[in-house]
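Okay, so here's just one chain, in structure tokens, the form predicted on its own.
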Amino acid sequence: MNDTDARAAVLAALREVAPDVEIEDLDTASRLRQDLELDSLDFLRLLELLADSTGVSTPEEDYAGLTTVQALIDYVAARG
């Protein structure tokens, strides 16, 4: 999957999980938990939506590296 498709998938998933976040103005350096205020259930739902839309499953041992929107985009792009 290329970066553009991965970015679109991540932003679409974020729209569902965090409807209050202004996606159009989102800085991809934003931290998922601290800046976007995703709790652990939101984070898991985000990963579930991404798995459904891209086929990219995320093993638990990779969770710690997925701290920002850009890290998630890069992760999906590399594995999609």
The other form holds:
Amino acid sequence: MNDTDARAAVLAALREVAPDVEIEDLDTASRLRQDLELDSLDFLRLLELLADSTGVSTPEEDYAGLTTVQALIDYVAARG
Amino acid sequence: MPELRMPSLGADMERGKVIEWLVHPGDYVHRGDLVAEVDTEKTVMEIESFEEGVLAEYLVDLGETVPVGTPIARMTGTPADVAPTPSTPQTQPSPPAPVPPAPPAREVAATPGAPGAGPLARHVAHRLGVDVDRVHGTGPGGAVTPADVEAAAAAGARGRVPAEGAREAAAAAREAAIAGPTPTSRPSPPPGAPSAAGARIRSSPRARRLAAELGVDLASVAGTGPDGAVTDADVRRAAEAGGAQARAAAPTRPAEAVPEGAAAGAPTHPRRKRRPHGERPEPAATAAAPPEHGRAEPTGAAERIASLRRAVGALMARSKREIPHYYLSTTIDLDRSLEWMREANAGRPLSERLVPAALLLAASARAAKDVPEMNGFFVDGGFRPSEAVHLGVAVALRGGGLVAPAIHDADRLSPDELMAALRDLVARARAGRLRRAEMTDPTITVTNLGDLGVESVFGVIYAPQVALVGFGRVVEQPWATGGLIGVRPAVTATLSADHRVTDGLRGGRYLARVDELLQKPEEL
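Target state, the form predicted together with its partner chain; input state, the form predicted on its own:
Okay, now the whole complex, with that chain kicking things off.
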């Protein structure tokens, strides 16, 4: 999947999980937990939405690397 | 004549407004049926009926803010009251009728993540005029999906007079007719039987019957039984004291204890007539009334956050004022728990995976069962332990504030079940779709701030509960065990507890029990 599609998918999923986040102005270096205040349930939901929209299913051992919006975009782009 | 009243949806709620009716005049309403959406200023909640009967009329307008306890809808009685009684009912000796046991309130309340319908399904149902609570769910845990709703609509299952409901009503009417025209001929359950009444007023069936006979409003009676339950002796006393004094003698229901006139529309008598609009108090708080059908606007976001902040502040100030807190902390090795969780999660789809919080909640709930002094309420100068463990879970709302609704009977749920309940609860808390019982009856609360990076949290107890458990972030730590140093994932567990009920020794026992349980995750 190319970067643009991956980015669109990640932002769409984020919009769903964290409707209060201003997606348009989002710095993709934002950290999911500390900056966007996603908790573990939000994170799981985010991955679920991405699995639905892109088919990328994330094994648990990969959770640790997915700390920022950009990391998630790269991850989806590499596997989608 | 039964009435639905604006329920108290938490210790800090003083008023609320109906923003949507989920039932309509003419609908048959069972105990436990969801009847309305109520905006409490903190959140929007669906409220269930504690009465059974046919909805006769709404007593408040959509969007109208009224104090807790105000009648919001009038109902006619059960089919025994409305169905024509056969003219020769007593020709055969009638043994005590096999009255179907009313579903215990606990059962309604005890179904965590009760198969319900999501907002989308509800929306579809509303649009199609289908009664969503009568739709057979095929989703996870029997949840009603939008497709189920559409199927029900296509099958012609009309919401307002659901076939099933009509059948049940007819059956109930038949049985009632056999039993005789009055409900008082029901066999009386043994004393101490679980109350079938709603959580609104705990009372024994005997007390309710007596209250009906004597014309006493149960809501106005101060209960002296377990958990403040109203006993038949209480009802007799209230009846002797006379209606007016009985009303004033309700110290635990402040909204009703206020003298008539000063009371902001507090209910004082079951048969009171609807007040004309002109007499309705609090005109300032009353929004312009939209039409009765449709939906009123919930409180706006900014206003909600501000009022939520106030509500949380008031509750916490009360807690800090009244509860002598003590605080304990311990660090727990999570190696086994997390290893067990990884194995459990391997190969599972995302939707079925556990997060560490599920294990922490499971251990907290079981430990509360094992150390009962942490589980219950401090009311009327004494501790009332709770038999059931309803685990409150502090849920931060995006945008600010928090709510702490309960997962019912959490000590009896597996980690998988707790995980499902947690996801459901958090999603509904954030969507403003909590149920009344969830807000009112947590017996102990857990706050898990670990996700956001802190190592420990010493929380403020939610009065009238007596303990609050906190978990911080799971961190890798050097850990000495068996003379060797290793690196282990560990979490700091804390306990804030009420010194009026326990001392540090007992509190320490609680945290030690949480630790023990987390060392054997396979047994959770």
